[in-house]
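The form predicted alone is given below as one chain in structure tokens.
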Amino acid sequence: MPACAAALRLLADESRLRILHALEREPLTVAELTTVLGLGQSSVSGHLGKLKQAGLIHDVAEGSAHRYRLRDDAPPALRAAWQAARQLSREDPVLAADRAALAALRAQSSRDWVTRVAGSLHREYAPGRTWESVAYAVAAAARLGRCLDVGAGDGALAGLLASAASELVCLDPSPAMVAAGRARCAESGLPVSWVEAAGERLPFPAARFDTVLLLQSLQYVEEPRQVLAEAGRVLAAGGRLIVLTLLAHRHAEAARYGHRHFGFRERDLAAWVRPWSPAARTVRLPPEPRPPRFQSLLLIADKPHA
């Protein structure tokens, strides 16, 4: 019965029973069990490499530290063992300590984050506090009515878009994308209408949606100030262009992803929608973080009432 005895061995420890219940209310990184536990780093450690052996625990790296978690999978028989003896064990005043500790460290961690983070907050990740989190509770509050994506790609923003949407069409020349986009929104039952065409000559009648949108696509296309031609043209009176694209930039990195434009001035965009939108404006958003820190730039154009 060697394996029933190492087990026991295991458990038995009163160490590794407090680690263990301390991971059960959440996942610990070393640092955290030695504040908790008030144990010494290197007996933390070995108890940790003892219960990850075994197979009750396991970690993630999370930056330079490590932060452990019961795993879900465990052998059976050792859960059923541990189990067993989380509840001869969890009455025990340690035991309540231990989670008065764990408790005044969360509070104490949850200040120190917040001031941590105030004037960089824009750098730092909140769960839940994600771009794409942020744009869906935008996109709650748009009214973007009947909107035509140019160059949608295949979809990846058609749920966003067509929550704020009366009307959502997609439009991309590449035949390999529309069908992916078809089916994107065919599989999420999104009221979606795909059509495969060059942003240059827009198969639609003047003056047909309320939105017009370019979603770094601006990039890719042969003739960047036709296509601002032709959105004006498709725009209802009072209806609005927005242009997500990139600055102009030297970075040859642009290339690999099929940039036909290594993005624009601000100048040429105002200048091009001109005819049509004589009081367009344009945002310099900041640069990426990473090299070589592209930067995006944001045109909206109105088209005044008649």
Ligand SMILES: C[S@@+](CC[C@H](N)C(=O)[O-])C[C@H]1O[C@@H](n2cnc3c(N)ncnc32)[C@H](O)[C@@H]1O
Second form
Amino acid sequence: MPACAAALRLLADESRLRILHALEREPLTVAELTTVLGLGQSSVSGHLGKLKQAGLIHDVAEGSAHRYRLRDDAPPALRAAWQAARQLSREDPVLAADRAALAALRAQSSRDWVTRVAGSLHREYAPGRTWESVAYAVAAAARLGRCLDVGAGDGALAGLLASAASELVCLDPSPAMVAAGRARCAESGLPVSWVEAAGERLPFPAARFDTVLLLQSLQYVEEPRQVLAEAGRVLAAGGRLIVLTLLAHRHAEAARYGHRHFGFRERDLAAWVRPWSPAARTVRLPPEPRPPRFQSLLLIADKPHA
Ligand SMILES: C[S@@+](CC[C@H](N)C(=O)[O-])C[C@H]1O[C@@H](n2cnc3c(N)ncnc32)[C@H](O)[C@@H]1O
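Could I see the form predicted in complex with the named molecule next, after the form predicted alone?
Zooming out: every chain and molecule, the one shown earlier first.
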């Protein structure tokens, strides 16, 4: 009985009910609650203190502020009393006004954030805005057709590529990589074929693929010129080779990662594919932010339609 009476006393307050309804929508700081409810800061803090002490809410430090949220593990009597009070009060017009104030606060903070990061968004963290998620979104618009990934490694990118290809063949000369790649694809149910072979001697007939990819693998091969010639051979007319590799550099660190070539000059890559792709182009990508600031290079070589 005392627990029930205490729960009813705690909830028999309009401000506390408004706070609980607001926190049910989303976790909020004292400052946000003050704005939304139009109450004084000390009044809001006092109510939050009581609700927290009773075990109905808790808070998490966020910078110099604290963000309050409802507890999933509140004492059963208190939880039941709050559910009953919630039902009885939820149509109250004052709560509709609080909801509108909360929506206005969100809209304002959204505008504030957008204005603050304008011009520096590339340096800012925005939840979900990772290069990986962007790559998946862009892949959804890509049409790779029958795709060969040369130097596919352990299939870390197979899920991404398979989403854009009608057929994906992953090739790598390393037995360990191929075994790991096969296991990864089998586990995630990806329809990918694996072939253990070197890029210099592709075990495929001419014109077998619509797209050939070399993603940070050209610097590992023994004969890069031969690999690019083989890529041209297995491409169908109208197909495309995309090479992502490193621009020529002098960073000794590359040896630590097993590189056989310290990147490539743009004119060499273009010359090596010229026999079958006269209009091939290269694109320098921005240097990495961390030292020694490796810089990547894209080679895009289209095989003309017959
Ligand atoms: C850094 S990994 C890149 C893996 C994958 N493309 C990725 O981005 O996750 C480089 C790969 O090139 C492969 N490689 C080495 N020599 C090769 C060759 N001659 N032909 C094709 N791939 C080769 C290595 O076995 C290794 O798996």
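If you superpose the two forms and keep the largest set of C-alpha atoms that fall within 1.5 Å, you have the rigid core. A quick note: this is a predicted structure, and the numbers were derived from the prediction, not measured. Positions refer to the first chain, counted from 1.
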Practice task
Taking the rigid core as the superposition reference, indicate whether the CA of V178 shifts 2 angstroms or more between the two forms.
Solution key: no
Exercise for the section: Look at H47 and decide if its Cα position differs by 2 Å or more between the two forms after superposing on the rigid core. Expected result: yes
Practice task
Determine whether the C-alpha of L297 shifts by 2 Å or more between the two forms once the rigid core is superposed.
Solution key: no
